[in-house]
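So this first bit is one chain, no partners, the form predicted alone, shown in structure tokens.
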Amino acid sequence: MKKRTYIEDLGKHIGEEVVVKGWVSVRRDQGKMVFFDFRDMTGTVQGVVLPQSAAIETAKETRLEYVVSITGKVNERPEKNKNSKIQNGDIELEVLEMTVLAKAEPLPFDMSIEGFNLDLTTELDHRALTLRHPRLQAIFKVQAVIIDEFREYMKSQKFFEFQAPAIAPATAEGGAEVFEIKYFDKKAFLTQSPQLYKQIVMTAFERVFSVNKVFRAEPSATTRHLTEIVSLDAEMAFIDSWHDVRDMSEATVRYILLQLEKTCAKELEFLQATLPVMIEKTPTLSLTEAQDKIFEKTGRDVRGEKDLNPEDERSLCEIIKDETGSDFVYVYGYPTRQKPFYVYPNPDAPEFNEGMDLLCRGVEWLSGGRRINNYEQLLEHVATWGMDPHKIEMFLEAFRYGVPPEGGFAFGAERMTMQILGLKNIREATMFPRDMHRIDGLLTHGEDGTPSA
């Protein structure tokens, strides 16, 4: 039996007979001939079944999304028919034999590149089929590169990868926005962050990172929130200040953007996406400075607020873009009690902490900053925040035995994907989104009969 040839390699086999396996994306009858576009995981190619071909009768019965095995000859297209703008635009597969490996029912909607125009609810309801569309495949190829290149950069900087558990006895960030679960006859929680675990592992390995699913029981009926996300986390020891954490996170983003430019040019062009601009040094403002700037430029007075709301984030990013050309801006120095217990207070102004956020194109990408490494100070914060120290005993034990100055950060992979590609809803950047209304299928409907997605 002849070995299968992947579609991306067909250009190396002009004049040769090959075996191709894949799906039928396009079917066109032209007189006595039948034209197809075949696809596999590496790309697409046009195939033609001539009237005298042994495959002609099978071709007449073959429809969209049929799975086929093709024996064919790779021919160079006539010069007038070549198309340099598409993959394999200079060749054509002359189909000699065709075997149907699996049939497909008639499609419920148009899956062509030009005709695919579903509302998001329908797209998600039919995810098992819509994932085959080139647009969705391009989105998730970009996301795969984001995650891969985060890993690669972390490894290049001597970070050690670990996997944090998804079930925890206590919450890392406090609050009620957690999923409580029955764990045998005990109460436990789905992890809302690997924070406590990555700090524990950091005390052994100095620099650590993880790619983890995390769960947030927060209102997710928005275009930017989900209940389950992929969190790209890093933690590093022996820092001199929170600036070291900022600089490492900035270098990580810069590396990811560079690799996307190199490896995803085709997907970015197809999606008509422009990578965000990161200038030589990303602008960094305190929360107070950011609020002053918003007031100065827009007249909206949000000075003294404890955080930036979504409108503030959009305004600040627009202002920074106009002033510097940067699509990114760091904001630091939040009220200490507004952040989790482990965030380091500014020694000169303890009411503010050394936490930071990275905003891009109006949406938060990252949170991070310096952490408390002193055991006694941690205990004070645990008491002040009203936490039960027995439930985080493992975490506290690590700090009882010597921890250097340290800090870290975390990205949301879906948020990054959404912003980089200019998507309108984070669910477009999530293969199988979970929110208040959906676990694959819809759970509840809004007043108009449709989910908030």
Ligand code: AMO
Given for the second form:
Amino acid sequence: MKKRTYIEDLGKHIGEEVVVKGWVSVRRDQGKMVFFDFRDMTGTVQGVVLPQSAAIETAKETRLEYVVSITGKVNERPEKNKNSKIQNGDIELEVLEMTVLAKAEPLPFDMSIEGFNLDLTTELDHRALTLRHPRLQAIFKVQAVIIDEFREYMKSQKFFEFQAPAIAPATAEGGAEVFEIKYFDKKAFLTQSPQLYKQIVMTAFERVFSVNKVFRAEPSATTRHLTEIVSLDAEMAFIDSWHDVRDMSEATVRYILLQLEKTCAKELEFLQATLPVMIEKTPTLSLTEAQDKIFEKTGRDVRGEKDLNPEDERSLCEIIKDETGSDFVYVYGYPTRQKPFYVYPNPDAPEFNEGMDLLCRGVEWLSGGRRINNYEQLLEHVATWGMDPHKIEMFLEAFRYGVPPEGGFAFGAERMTMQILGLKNIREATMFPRDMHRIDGLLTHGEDGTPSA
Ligand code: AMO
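Taking the form predicted alone as the starting point, write out the structure of the form predicted in complex with the named molecule.
Zooming out: every chain and molecule, the one shown earlier first.
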């Protein structure tokens, strides 16, 4: 049996006979001859079955998404048929033999590059199929690179990767957005964030990161919220101030963008995406300064509000882009009670904390900041926040035994993907999105109210 040649390598085999395996993406039956586009994990190539080919009968019966094995000859295209804009635009595979490895049912919609134009609901309902389209593949390739390069950068900075648990006895982030699970005859929670665990692990390894699923029982269906998220988390000891955390997160983004530019040029072009601009020093404003700016530029008075709402985030990003050219902006100094219990209050103005968010193109990508490292102060916050210290005993124990000044941050991988690619809905940037209405398919409710897929 001849070894398989990947489609991306065909150009190196002009004049040779090769074996190609893949799917039929395009089929044009021109009576005597049949033309195809074949697709494998490395790309596409045009194939032609000539009238005298032993494969002509099979080619006549072959339909879209059939899986085939082909023996063919790699021919250079005549000069007038060359197309430098597409992959393998200078060659063609002359099909000599063709075996159908698996048949496919007729497609429920147009999957061609030009004709693929589904509303989001249909796209998601048929994820098993739409995932085969180059547009979707480009999106998830970019996402894979974002996650990979987060890892790479963290490791280059001596961060240690750990696996965070998904089941926890208590919630870290507070609020109602938590999934309670039946844990045998007890109650437990799906982790909203590896926050408490990354802080514990940091007390042993100094610099730690994790790439893991987190769960938020978001009761609203917005374009930026999911119930299951890939969280890119980091935590670092021995910081001098929250600025160190800010700088580390900024450097991480800068590295990821640079790597995307290097490795995903094809995908970015295909998706007509332009990478967000990160200038030398990302503008950093306190919440109060941000609110003043929004008031000054838009007339909308949000001064004194506890947080920025989505409209404020969009306005602020537009203003900063206009003023500085930066697509990014950090906002810090939120009201202390607005953020979780572990965030460090500003010693000079304890009603505000040293927590920060990074916004890009109108959406929050990241939260982070300095944490409380003093055990007594932590206990005070636990009490003020009305938490049960027994439920977070493991976390508290770490803080009884010497913890340096520290901080950290977390990116949402889907939000990054969405904003980098200019997608309108976070579900487009999520392979199998979960929200209050969907787990794979839309949820319908049975008579007793239990959801069924
Ligand atoms: P936070 O709750 O802000 O911070 O979450 C961090 C980042 O995760 C993403 N994110 C979401 N993405 C989609 N749908 C959601 N429902 C959703 N919720 C959050 C966002 C957000 O910026 N423990 C802190 C992080 C830290 O301080 O280190 C935390 O979880 O991109």
